[in-house]
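Encoded as structure tokens, the following chain is the form predicted on its own, with no partner shown.
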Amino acid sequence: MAKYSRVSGSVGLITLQNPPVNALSAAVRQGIVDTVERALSDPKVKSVVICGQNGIFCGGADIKEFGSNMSGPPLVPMIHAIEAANKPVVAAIEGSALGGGLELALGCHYRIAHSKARLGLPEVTLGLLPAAGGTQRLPRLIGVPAALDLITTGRHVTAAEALQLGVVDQVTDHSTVDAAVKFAQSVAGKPLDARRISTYPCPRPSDLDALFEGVMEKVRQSARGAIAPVACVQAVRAAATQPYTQGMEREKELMATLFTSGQARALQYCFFAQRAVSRWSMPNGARWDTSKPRPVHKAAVIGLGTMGRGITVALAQTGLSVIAVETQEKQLMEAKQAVSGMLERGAKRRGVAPALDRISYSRDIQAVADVDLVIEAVFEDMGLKKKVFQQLASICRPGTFLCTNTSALDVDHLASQTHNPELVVGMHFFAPAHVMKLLEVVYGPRSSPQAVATAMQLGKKMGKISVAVGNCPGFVGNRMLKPYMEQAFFLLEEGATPELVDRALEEFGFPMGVFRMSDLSGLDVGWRVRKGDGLSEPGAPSGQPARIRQGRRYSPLGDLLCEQGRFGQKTGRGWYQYNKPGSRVARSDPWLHSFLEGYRARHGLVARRIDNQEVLERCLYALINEGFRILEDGIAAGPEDIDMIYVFGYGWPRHRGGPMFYAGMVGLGKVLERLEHYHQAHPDVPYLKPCSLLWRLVASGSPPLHKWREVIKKLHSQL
């Protein structure tokens, strides 16, 4: 799908048809074939120039065809037959030139850009590489730094940015098809020896040894066990020091081996999932593409903490009109000064004028009298958000939606403060909330599907990942980080150390581990959490052993350092000690070791070795068995879902797949084993008896996660 025409007397036109993106499938790399020997046959045409349909040029490889066998013309000899045309080929690059799109623009002699185009090479992102010549071609035109800064991180450049590195030749804000027709018949006959990247030499800089060095700890550091990023080094070495030949035949090897791992899979299907998750279905068969969202112009936020303030930057940076509400005055000067701030710094980024005329300031709850949607973010007390949406219901006008960011509470008894319980959903930012990627829309069984559209139309305006969930405690991230924090503890008391439980979860591919996020977030948040179940009572409640609360182990640990006023990093002191409150360099405590020791001293627990194998197993088998019952509970739609608020809400590894489709890659029945395994050491603790789903998975030959959802609708039929 190239269509051929014959512009301006003597230039050849290639026009790439495949939308959206004009994606590289086979039908568009046989019609390119087919219009270039067509182009250089013609004794009329002296140029060629190549562009995309519909003001994008490419947006690199047909996705779709990694899972089937690859058909049609291969893209490197496509490509190299481009670049050895004996008439000039110029890329008039609109929209997009991303993947094999900039790969196929490299093969052209020339290159133009609208000023509003982006380009890139972002295939580390999918677990790959630029497989067509894009790891020897880019470091012989732009350099070795240059080269590995884009394809190592897999960034999009701006139009500007790309003239400046040299990717491109010229940059237009008209026409780039006519600016591209007018340059390729003022270079028509010229010599084109000069224009073969491939034939360049490239930079070497002096210190290449230390430069690769350099980048491979950095690339090693920040990749947390992801193999691609550290496979495009290699590429990129091989362009510098091999002949042009050679780099080709490594990137084929490293693309090869890349092309087969489960680290691919996993990346790609993180990308469909994506995709998928914003098609939402509630279980009264509401569906995405039959609710219709209606459109909020104003916004209220109420309650500006931490979370509030985020909030509001992320509605006014969408372009919402947000009234923001605090009761307080000390607090309300220091929010206007904190979110005028973020908003700055946010355009500065962005290279645009910050929204600071589109948030008024009030103390008075009345203000949001007129608006279409307020979002709720007072401290997370149920007593105090019942009074507030009781305010609300007697405030604003009939129609208006009401959401709440309470991250574990009842949006049901929320709404049932409401005259209109249909109008209330949870929206469960995730902190900082203008930077984090995650929504969790939470649905009562009274949300009406509109409320439900809109809260997710909304977050996809703000650049969020909107997840739809079901309301029960925790909804579906916390509820699955309450066992795999509680499995960390009991580790400790077993044997284990702070910093072997984090290391062990960092080198998995976590960002941070539990204790080091505890640390981060403050002790004192789980703390009040457990206190409002009932969990945190001074000795033991009832007569009860310390280590047994409401009939199940509980550890007192994470209550006991907050008695001593430790609580993270804000203090100073919390599972690791900091020179200061405040500071975030963790180390080790030799207090806390102690401690540690005296505790189980004082419960005749005796301490045993625990290696990497056994966390990774407690804490993320636990994890993902609460995921299973979060499934046949009906809570979350498929395993997409959950995968997805854990790689965007909770740092799971991307090169993972998210915890679901972890435990599929692992094995459903070794998961099981584990679990059986674990639940017969720790009878008192009911969560790591593997859940009837899981059961039946396997029962069913534990089949491929994109059928589970035909597992869970017979679990459910028979319920």
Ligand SMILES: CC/C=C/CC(=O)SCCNC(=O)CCNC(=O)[C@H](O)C(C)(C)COP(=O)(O)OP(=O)(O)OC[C@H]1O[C@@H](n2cnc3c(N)ncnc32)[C@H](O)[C@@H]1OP(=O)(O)O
Second form
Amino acid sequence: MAKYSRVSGSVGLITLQNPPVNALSAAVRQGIVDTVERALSDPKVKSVVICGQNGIFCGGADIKEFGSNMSGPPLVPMIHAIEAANKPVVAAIEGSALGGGLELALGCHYRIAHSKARLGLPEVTLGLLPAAGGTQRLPRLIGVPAALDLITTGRHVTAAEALQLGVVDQVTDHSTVDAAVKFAQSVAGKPLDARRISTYPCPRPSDLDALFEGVMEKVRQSARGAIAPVACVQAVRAAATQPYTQGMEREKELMATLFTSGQARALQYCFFAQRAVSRWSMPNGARWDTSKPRPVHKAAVIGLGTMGRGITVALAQTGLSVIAVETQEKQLMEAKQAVSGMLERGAKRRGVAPALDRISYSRDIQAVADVDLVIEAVFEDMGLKKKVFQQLASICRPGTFLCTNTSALDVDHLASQTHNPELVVGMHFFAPAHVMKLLEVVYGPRSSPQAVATAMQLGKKMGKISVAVGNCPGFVGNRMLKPYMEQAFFLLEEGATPELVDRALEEFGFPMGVFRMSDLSGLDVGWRVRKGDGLSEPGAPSGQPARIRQGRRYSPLGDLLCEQGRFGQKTGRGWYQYNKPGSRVARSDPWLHSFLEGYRARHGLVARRIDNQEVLERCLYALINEGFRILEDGIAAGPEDIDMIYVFGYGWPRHRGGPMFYAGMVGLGKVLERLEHYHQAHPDVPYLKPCSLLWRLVASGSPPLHKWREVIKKLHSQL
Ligand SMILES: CC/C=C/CC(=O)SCCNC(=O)CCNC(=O)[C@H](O)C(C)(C)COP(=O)(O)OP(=O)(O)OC[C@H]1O[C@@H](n2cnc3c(N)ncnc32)[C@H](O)[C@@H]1OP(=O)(O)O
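Switch over from the form predicted on its own to the form predicted in complex with this ligand, please.
Time for the whole complex; same chain goes first.
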């Protein structure tokens, strides 16, 4: 909808009305067409202002409409009609002007923005391109390199940057609508020919071919198989090389391919899933909308290793007072220096003052007595964590939330060390904690809804995508990683190389394959866990075959590498070799290849040819199968939670939507059939046995992902 009024005698004021972001739904587009026509035909109106209600200009096309048959007036002719108007039209931009919202503003003759407004063409993040003339008008207005940057990254710019680039004509700190109305009065009757961006020649850089080749190369590398960024470059190239009308044709043609693509569906799913995970629920019925978080002003971090330092930085940058505790003097000094450095670098990047004085450091754990919330981040050792929790229980004032940063340990067991287990939750950060967007908030059976709500809200304040999950070994992310890595090890035993497995996964879109990732995070991390689980020697009972543990197939390859001191990048050797310890450039290692050959020979294994499809099916379907088990167990409330954990924490390519979405795209029947096939071939691998929820979903006709919760509910009610 759009409201029309006449203000200051001669200005037609059109207000977009579609809360919460004034998205350009069919009704809004119809409203704009009608009100523009009305303003242009009213002889008393000399100029027009377009604004949005509730302090936001427009969040772009209505993404919810994309899946359905789009009705109502299309954007392109609507914007052309505005640009062609014989009365000046001014866009008054408050809040956001994004996507179709900015394209609408680019069709206006003038743009005035509030200093706090943000502008951008984020269509690429939804698997699309700005197809309402954005790829053709923006380069004509601000030049090809700047337009390429905004369109291929989708980044939002501040009003100040928009002014500097020439996207807007004026920035105000006061009422944008008042400023726009005044401005509209001042330009009434003035010639408009020079204000119609589509008529501008596109500035043609002298090194056009080199420029586009360079950008295309960069985009291909960072897009990891995403098609929209490539199409964006092609569309802008059309603006730079062809007349406007032909450029618009090219824009339309490219958009037609993107619009119906699986990647666009996946990315749009991610947009909504990212928001849906904040509406958490627990199996006991507690929910985000009925649980009130408690404010947290002062927090403490215990243990200043890599994780503790990152968490301290993230809390301080959020504006909290932080008490950072490390009992070892040397560690404390090193941590203080490292944290200050991280804060200073972050502040420099964001153009703000570093939050150094928000942190006080102490060697004495008693210093945390009066904080609202503690995050324990000591070494991943249950004995040590238990001791810390016992201390915290006696030091902290009543009501203090006690959180543990653990990647796999039993949160409930830690809660039992305190007098108030309802105040205990897990906060599983990902390294580096001040950079990575994911936070798993882990509730135990005794965690109170308020504790969960408080941790979720704190995560949000820290700029994290927080996902509430139940307590089980590995929670969601690491639990699903286990079958994925296990399959990768088995593939090596059967004839693959780390290079082959990694290449298949990287071509799928992961930034790093499983072995390069393992080298980066350190092979000793998994080794320690396997030792703790009694899997790796010497915990395993003597006399059992080397490749069987606890009655199932086991690959000791990772353990054998660790026994050789090959911990990955930090030792300069792992699944690959590196120039020196700490170096990041992985090189193929002939030693590893002959080690694998020797290993196979020792165990009577005959190497066979393994192709990309098998790598993907075995690694990914085993991981997905565990995802279904997690849903079945009620550890994650819905598939969106799992998908966002994988997209934000584990490098799952966003344009593939997350593992559960991907399973739906592949077809649940196909995933089931391939798992059955592999399980028949490897009956000693329980992770390959399709779980009952997958069977049930297939039996109920493979419903779309948004209907899975109904099937899960039914399954739970029958248990
Ligand atoms: C014909 C094809 C043409 C395509 C051109 C396009 O315009 S594509 C769309 C391009 N626009 C965007 O990508 C903007 C998406 N929105 C945002 O980035 C942000 O929502 C915002 C506008 C910056 C506001 O952020 P804020 O944090 O304040 O709010 P939320 O993100 O939580 O959003 C509030 C609710 O509004 C829903 N929503 C937001 N944008 C749209 C949209 N364009 N279409 C439909 N719905 C949108 C969002 O889902 C939230 O809804 P909830 O139900 O509360 O989750």
